[in-house]
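Below sits a lone chain in structure tokens, taken as the form predicted on its own.
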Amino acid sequence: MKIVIGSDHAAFTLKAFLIDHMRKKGIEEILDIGTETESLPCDYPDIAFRLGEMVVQRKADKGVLLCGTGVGMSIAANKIPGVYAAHCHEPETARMSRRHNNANVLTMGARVLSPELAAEILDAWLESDFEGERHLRRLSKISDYEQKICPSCSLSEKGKTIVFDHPLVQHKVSIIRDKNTSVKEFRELVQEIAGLMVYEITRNLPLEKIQVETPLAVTEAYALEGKKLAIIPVLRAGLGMVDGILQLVPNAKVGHIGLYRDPETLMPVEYYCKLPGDIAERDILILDPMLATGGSASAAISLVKSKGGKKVSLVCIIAAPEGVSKVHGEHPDVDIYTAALDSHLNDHGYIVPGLGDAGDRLFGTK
């Protein structure tokens, strides 16, 4: 089992007995990831976020939280989707956290608690495991608010299907299904969309602190950290995909993948695949508007992977759920984000009610 500490400098001498606790009990993988002192004031939310985005990615198994009363440690990690923080002051509390509520970090604060009885408390939490069956139920109904009010907060190694309800996505969607819409029309609002959708695909993106010289004073601002992005449209759709992204994200790489169905297989055949050099150290946002079957999206990942790809994402306006099944029964490790996940596919493998061919429609070919 791996734990993850953290502390504020209030709980800094509780932290400490915690640790050499949990090690004379047999755990040797304990993550430790401050406060360094307790004679310097820290702020607790830095070191909750710290540890919450540790756990929900998997770095760690659970994660303890120490301040004051920890109040404030429980309250910032449970601001982190996925993270489900338990505030605990005896040990009966902590089991029942972990045996219903499948408490995933525990917090305590070193002002209210004995370390003897943190400990107490710290072993129930550890020696007790989440009893499932009609606890899960309750606990999904948790999981599932978290995606609709921020559909790409998730921070998980499992890939997911998002869905975006934004009202401005929504809006342009209708209008772009309406079948008397411009090919001008469409291809603005294609392009829209999908500027929109990777504003909130972005959202993790790490920052670092810079100072920036104003015209009043040097201040305290925020740059990103140097997360390297690709985008790889499939051809032809994806192509109205691009302008879009690339005027919030200048600085991504573009790669081109080219895909035809074999009229005797109907399997996905390659015909041009031209990614940056550096793939393999990119996140990548393959681009296709439409996932219907999902055999060439699979494919296009399937590629991408084979030239060093390693985080991948797949990015839609419009997803039929058979095309979600076929892409996370190849691919589980991928995320899916789309603006809509329609009902069916008609017999000719269109997505109902959808929007008909993109392609056409962007370029005026139909």
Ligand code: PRP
Contents of the next structure:
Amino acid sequence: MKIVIGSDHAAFTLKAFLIDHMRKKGIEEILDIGTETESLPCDYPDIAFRLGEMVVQRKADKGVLLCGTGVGMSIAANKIPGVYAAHCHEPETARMSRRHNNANVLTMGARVLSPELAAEILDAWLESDFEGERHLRRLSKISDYEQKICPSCSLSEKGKTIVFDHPLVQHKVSIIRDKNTSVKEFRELVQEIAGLMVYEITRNLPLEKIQVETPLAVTEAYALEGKKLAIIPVLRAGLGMVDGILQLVPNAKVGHIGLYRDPETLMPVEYYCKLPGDIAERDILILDPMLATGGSASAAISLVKSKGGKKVSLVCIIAAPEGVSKVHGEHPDVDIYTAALDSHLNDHGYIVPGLGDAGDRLFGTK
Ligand code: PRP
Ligand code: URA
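Next up, the form predicted together with the named molecule, please; the one we just looked at was the form predicted on its own.
Time for the whole complex; same chain goes first.
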């Protein structure tokens, strides 16, 4: 875990105390962005903005901001789209700010807390994880609002949308669109399309040199470097893409996220989440054949990020422009790979022309 910490002059001593405390707890990556002295007054917004931007740009996993009361830091940091700063006086609020609000910045006051209590609050905050589920829906209302009032305000790196125009992919997509395609053929084709897409998506995975002994000689060869891929299907329909990818990348770890779209509100409802323990170190591909309103995909990405995921891409087969805008608006750092970008959504949130309900067509449940 990488923590960035900053304070103004009033909380300089508390900052030093908490850095020492975190080191003793085994947190190795701590970025101290100042201030450097308590004798020279500085302005808390300067520190808050710098730290907040680092958190949003994922240069650190979480941030800690300290000033006299913690209030100024919290007000300033919360101006940054994508920062969710929680101002805490006791451990339970800190715990809940992670579990329910997915707070990515903690603010505290050096003039109102003893160093020991501040350390206790910090521990409670760092040790608690976001619980997702109904809280995801609420947070997505906040990010929707941020997006509505300022669509271009995001500070994260810009993600790309890559539409696969390979003839083999296009040919297979035409067949799965056909309402007369059988469940068996639909399932096989979704696997094949996912495999073809991942062949291209993984083009830039890093390689390392290894030595291999052939029957004739020892030679230099290449293997994929370090921790590699994690694929995360969004249940149900994302499951249809898993085997096609595992055939090519058999060592990829597989996580699962259970989400369905409430038919009335079209809002995502989370019912399951199990991710690989080393998710932070892997390139992550979230799989879902359909990107319609983008509610499900955006919620899935938020969940993965809240569990430590950093390099996240979304792989779908058919996307609607509405879904692409939502995902790029809320997660501008995420690349979207799709085999087709369709025209629009109908009144029920279905992609037109699309292919109908992907889960039903994969599993024959209509
Ligand atoms: C489908 C699809 C996506 C979601 C897309 O799942 O697989 O997850 O809808 O819609 P959105 O972009 O508007 O959120 P569905 O909710 O039908 O669940 P299922 O896979 O269990 O059938
Ligand atoms: N989910 C689907 O399966 N299909 C759509 O067109 C939209 C959402």
